[in-house]
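Coming up is one lone chain in structure tokens, specifically the form predicted on its own.
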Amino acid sequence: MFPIDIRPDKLTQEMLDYSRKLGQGMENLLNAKSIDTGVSPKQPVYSEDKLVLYRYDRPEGAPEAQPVPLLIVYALVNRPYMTDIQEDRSTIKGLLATGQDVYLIDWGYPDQADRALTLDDYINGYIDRCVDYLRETHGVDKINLLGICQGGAFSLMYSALHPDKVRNLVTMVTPVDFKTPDNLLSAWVQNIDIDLAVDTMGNIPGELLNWTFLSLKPFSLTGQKYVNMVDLLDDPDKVKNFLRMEKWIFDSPDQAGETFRQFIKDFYQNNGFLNGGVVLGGREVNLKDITCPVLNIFALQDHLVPPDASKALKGLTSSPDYTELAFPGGHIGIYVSGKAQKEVTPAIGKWLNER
């Protein structure tokens, strides 16, 4: 007996359905037009060099804004509109709905004029001046800080160096221990000659980093998802959401060379949060100097920042108020999945409002 039972009528029907989806998909792709980047209204309130600080408008019906503003610090890698990717998948909207007064730093696109920027420039320069703007505008001594991925590492450094300006700290999918055994990205970086790379290229091309990240899961991220795309091609809204995510994935700014050199050496190669030796502006970063409440959120299926890399934060600060939130999803799903909209952003808002 032949092991595979294929009925001609079912095979014909499947081929017809597949052809119909492809035909409809071509029409939907041609009609997709421009793809939005960020859906919530916002206003630029401060700018410096290529940095723009945005304040998000309060939606109609949102609760009264909390007196302490919330500053979101995103990674230098990729663009921050991931936090506001579409109408029904927006971390920003979720935070506004809990009464947070939300500000976000957009780092822009560094060019060769920025190749000499250092971590000190980003942490003690750009972030500190944005924080001071918020403190002065809102008449408060301290603000709330939410750091995402590499931006979480930036927020940890900032909170350790400026504890007098941070009321509450939230870290999302933030690497703390950069050498956990399951960190494939870290394993790749250990023996790379970073000095040679930066001295040769100046800034590190965003496209190079992007393909590095995609190579961590080559079959699913560069092949399987495009096969699966056929199943949604006949739905115009799903096509547009797919294209929106593709635009974000391949919208990769170059990295300022000196900052990239220091970040890779201090953290990926020397594991600076655990081993020390990270010096910014003449001061060493010590997480024990963080005394404010800390909410640490990590994703259980994160292949870029494994959960153990984030959970290492527990016990490293001096905060008597430390909370963890484990999300059953991946590095991107923690912002864009339906489950994250119901669980993560409401939890952040509730945690902040209680403090």
Given for the second form:
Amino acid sequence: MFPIDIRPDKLTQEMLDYSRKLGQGMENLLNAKSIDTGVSPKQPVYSEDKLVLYRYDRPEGAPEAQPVPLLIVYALVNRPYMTDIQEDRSTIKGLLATGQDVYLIDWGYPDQADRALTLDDYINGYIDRCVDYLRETHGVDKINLLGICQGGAFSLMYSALHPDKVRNLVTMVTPVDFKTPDNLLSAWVQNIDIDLAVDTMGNIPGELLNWTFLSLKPFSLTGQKYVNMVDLLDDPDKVKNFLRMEKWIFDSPDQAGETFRQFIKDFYQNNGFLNGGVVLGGREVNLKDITCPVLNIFALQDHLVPPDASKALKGLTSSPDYTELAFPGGHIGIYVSGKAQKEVTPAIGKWLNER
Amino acid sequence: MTSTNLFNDDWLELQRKYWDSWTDMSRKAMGPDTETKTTTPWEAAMDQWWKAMAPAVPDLSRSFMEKMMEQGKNFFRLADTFSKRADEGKAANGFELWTKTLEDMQKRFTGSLDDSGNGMQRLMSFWELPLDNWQRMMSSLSPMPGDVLRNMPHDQFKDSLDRALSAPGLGYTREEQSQYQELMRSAMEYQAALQEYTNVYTQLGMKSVERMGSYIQGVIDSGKTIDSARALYDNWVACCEAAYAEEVATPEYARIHGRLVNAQMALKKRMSILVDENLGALNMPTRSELRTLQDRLQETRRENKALRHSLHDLERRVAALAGEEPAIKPATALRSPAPAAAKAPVRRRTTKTNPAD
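Same protein, different form: I have the form predicted on its own, so give me the form predicted together with its partner chain.
Next comes the full complex, and the chain you just saw is listed first.
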């Protein structure tokens, strides 16, 4: 028996359906026009170089804002509107609904003039000045910090170097052990001459990072997903959602060269949180200096930051109050899935409010 | 033609007729001489269809739609390949036929199947996706379209080029000659690295065909059949992704991947040196000089910000001692409305050269 029974008439029908969906869906694509992202109202409250610190407006009906502000530190890779990508899928909205006074750092798009920015400039410079701004504005000694992915690693470094300014620390999909066996990105970067790359390019182009991320699952991410998309084309809302994600995926800022050099060498190549040797502003980062409560959230199907890479944080800090939250989803789903809206953000808000 | 009447019922009816006539053609094409047929009427139909629609589509949506078209072709191509064999299966041993189909796919990867550049070759172009990604990325970083060194002859000239490049430069232009030799060496190394990287994908293609074979065997053992192009395509993607995931997790792949990126960077660096030399000769600022300035400026700004921070801290302490509020606002206050974060304008090359062409 031949196991594939695709008769010409059936194949023709499939083709006809495919082209019909494509054609009808074109209307929705044409009507999609500009793609809005970052839906919650916010105000710029502080800026420095290309950095803008935003404060989100408290929505009507939200509980009274907590006295301790929450600062979100996003990764330098991709753009932070992932946390607020659409009305019904917004981590920011979820946090506001729990009474958090939410601030977010938008790093902007570094260009060649920012090439010489170091990790020290980001951690002890930009983040520290944003934190000081919040401490002074709110009249508090310490603030709450929420770090996302690479921003989580930044938040860990910051909390270790400035424990007197952090009341609670939340890390989301944050790499801590950069050399777990299932970390493909880490395996690939071991043989790359980072000095040569940074010396050559100055800044590391977003396209190079995109290529790397797409190479993790090239057939699904650059082929199959467009076939799947055809099935969604008849629903204008789904088309817009897809286009929002597409925009986010390819909206990749270049990476400031010196920061990239140090981050890759110290962490991806030398696994600095575990092995030590990360020095910023003349001081070595030691996670044992973190004493505040820590909530560590990771995604069980994360192919960029495997769960074990995040779970390694347990036991590395001196915090007597360490909590883990495992989310059954992926690296992006933890922000945009319907399930995350119901489970993750309320849990963060509850955890913070209790502390 | 406006967007509101582009896809009305009449147009779709015309479409249906077009596909119906294709069905007839397709049936006729599945005669005894199927093996020699290299035309794919459905592919021509899809192209024709897209040609009619494309002018009404804005540029931004067009590239998006083209991706869906191209992937649509990929999965119909796969179905087409197998369904033709299914037709033969009525009169022959089914097991042998699908085995032969898989063998043909493997041969295609090794380049030993001559199908006049049609059918199977284009089906296999699906496996060019990872390489295509590399090429697009290269194109965005290069002043040249695509990856210009990709198809440049390499092996046959390697020895003679090596010899020529090892000859020392002479005379007044010795240094310049030496730099061009270094550039050529870097180009050759990049090309060799790219060749090695490409070879990985050839091997990977064969491994995914093996996986597909195992999957189909599983279907046979279960007594079921695959009856839609989409199911076939989804399983083919799953097989490719599984074979790929296994291979790229090996230390050998990491070495090859690293070699490719390093070779590309080394070549680009050599080019930059030559560009800087020429800019210097024209009395223009060079990239190297700009970087020195950037480093010094950043150092100055860093010191400046640290001093401002210390000053503010001192002012607060003094004010606290005097029992007063600080006289000036913290240096962190927003001085002017922050501009919306905008990506710096960068050159983006959008022209794509299809590696399968």
